[in-house]
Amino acid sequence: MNSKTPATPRLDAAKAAMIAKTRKCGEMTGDREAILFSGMRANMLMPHPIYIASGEGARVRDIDGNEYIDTCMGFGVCVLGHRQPDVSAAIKRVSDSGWHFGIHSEEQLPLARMLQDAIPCADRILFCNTGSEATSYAMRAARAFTGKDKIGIFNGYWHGMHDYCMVAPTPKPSRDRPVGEDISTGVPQAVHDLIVPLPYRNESALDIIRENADDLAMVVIEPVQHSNPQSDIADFLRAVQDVCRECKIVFMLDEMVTGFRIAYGGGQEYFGITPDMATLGKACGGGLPIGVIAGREDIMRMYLPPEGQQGVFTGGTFTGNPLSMAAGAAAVAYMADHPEIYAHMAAQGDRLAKGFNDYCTANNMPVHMGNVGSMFHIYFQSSPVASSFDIDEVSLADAHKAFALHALELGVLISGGNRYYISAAHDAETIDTMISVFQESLARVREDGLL
């Protein structure tokens, strides 16, 4: 260690502890990583990752047995919890019968009902198994609706895994006029030059909008970035609705964390916009794999043309399959019966964001909370965010590590991708401890003078 870096008695402290305590991890770790690339990143400053046992309404064990408050949620799809008991009902009632046929059952008719009725632009739906084939459908269909090829994607987004969601706008050169840049490498030179990139709360996007029109198949922007959850969007979101309508651009909002998170009827019910096209999934399928894309007649009729036409083509042999149909009704019709969930969530979620923010002032700690209700993200920084362009993930990232391992090693999980999220189940008292260890963890890593 040379002179200039702090000693770090109390994270080498609590590391230690970790690894004591984590043994079974350890070992899993070391035969995961002899056979398997999984993709799997090392928690925070461990060695290795935490392996999840079981889960139970708010809380989460580990292979150890060591228990934790959970922040991840199955990142946003936990809703109700870990375990809720209706949804557990569900599963097990489609297992008793069998769980996959491959052709349609009856359980997908009560979940697409549900989902019509509760998301403001669903005249249709469609189900697939994952968001990263939902925000590729409804792409697919844009075009084919459109005749155009392009698609516009803000800084910050995430929708999914496809070639399309590979190319990240950048500030490089100017904050105004991003361009794409690749996040994978595979990613072919042509899909460069189907993605137009948009920046994120800046009315310049709008000019990039009109100036692309003859060419823009669709633009795509979720109703809260979960990597920047910010509340103050609803005038932005509308500026581009009304400029996507104004070019005849289908307007998609990408619901993935949103729907049934933050309201029933998700970021449409909360700023009052009906979109074009919606993809949905996390939530609504009660804890098991799921797609949905949602839109106007005239477009998801894209998906079904009349005989004879050829129309998008969609399919995949789990899709809309026994068990996350039953669960995705069993969970939605929960959210339906019990509306007072978001406001306790709304509730539990700001109470959280001041208990740390507060104590940041309090302490002159460059450090602040952002939410939207149950959503939340940590910035180890003192400037202001708008978008992902403002954000400094450099300056403080050993700060912000330690503060992680810390809050682990006190009993809350939370995760590296700084993607956090509460559930129902996350009473008032679960949120007092959270807010206490947060503030131990921020005092530990300024007395090792990271922060």
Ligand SMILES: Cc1ncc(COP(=O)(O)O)c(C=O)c1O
The other form holds:
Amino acid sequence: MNSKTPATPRLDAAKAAMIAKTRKCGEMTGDREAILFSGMRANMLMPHPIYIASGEGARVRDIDGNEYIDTCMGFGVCVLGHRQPDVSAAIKRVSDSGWHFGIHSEEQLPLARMLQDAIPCADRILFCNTGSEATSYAMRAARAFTGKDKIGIFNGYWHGMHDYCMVAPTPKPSRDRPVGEDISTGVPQAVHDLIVPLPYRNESALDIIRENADDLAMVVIEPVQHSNPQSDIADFLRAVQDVCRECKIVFMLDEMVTGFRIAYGGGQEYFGITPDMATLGKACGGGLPIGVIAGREDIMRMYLPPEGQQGVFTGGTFTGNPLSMAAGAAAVAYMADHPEIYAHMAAQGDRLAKGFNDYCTANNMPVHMGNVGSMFHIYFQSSPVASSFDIDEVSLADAHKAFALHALELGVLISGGNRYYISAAHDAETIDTMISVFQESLARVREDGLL
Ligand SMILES: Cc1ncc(COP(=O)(O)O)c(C=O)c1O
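The form predicted in complex with the ligand is what I need now, so please give it after the form predicted alone.
Let's see the whole complex now, leading with the same chain.
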């Protein structure tokens, strides 16, 4: 240890304990990078990631046999918990008859019908395989519909990995007038000309939209940003929708996370807002890959124009594949039949955040948890956060990483991206355990002087 590095005995002990009990994970990592070039998730100060072998309800087990309460939940996908029996049965049923044919199967329409009923803006439905595909197809349709090219996106957004989502609004030189900055190399400079960066929860966004009215095809926003979950957003969403209507711009809600999570009808039901289009995925695939575009009849017509006219291209090898369709239909049917899961997730989510925040306040710790129902973010700062521009991920980064490692060692798995989810399978007892694990983790971080 460098003489200048402060001693962190609690952290060192937790790290040593984790390394000792995840030997197989360590061995599996081996020469991984000689073969597999993908980021290592959930490695929080560990020399290797945790490899998951199985999941059941609110819990997962790693290949060494350690069990954890899961807060990743398939990056928000598993709203019903892992291995939900109806979904599992649907997957088995389809896999017994062959699972990929390319052309239509009888599994598509039942899910499409349920989605049409559940999603307020869904005059029509279109399937694809991922959320990123969904947002890119929706942007293309908005361009075709309006005859305009630009897309407006807000800071703190996430809409997927295609080029139009790789230019993020930054507060330099002004929070009111953000400029776009690449979040990846390899993004064509031309993409910058097609993105209008907008400030989240900031009235200036409305002026910028008006100023770009002649060029903007679409403005897209998550009803709740999972990077910064705030529930008092309805007025802002409505104001953005109004200005889009006034300027003949397609207003889209990206409900990839919120759909079937914060309410059965997603953010549209939760906030009472019906956009022109919405994109979904995650929960409505029951744990298998899916993307959904839903929207107003006249815009959706762009995908299926009259005979002889060119439409907006969509399609892909795995689109509407029987396994995703059947798993999704089983999950959505369960959610429709059990509306009580939404009150449960909201109550348990609020209880978790209260247990966390009360402890931080009582102990004068500069940390707080934000949540909308079952989606969470932990802010390692005491200053309030309105938009992502207020988030400080640097000052207490060491404390945050140490917190995550302690939680892991105490049996709560954190995925590493500061996006936490609970599911319908996280019962009150599980939430109580999470509250004590988080409190104990914070206490250890403080003992080491990191907080
Ligand atoms: C709001 C939102 N939109 C789009 C996406 C992209 O979805 P996918 O990862 O399935 O491509 C995500 C993924 O997390 C998301 O959270």
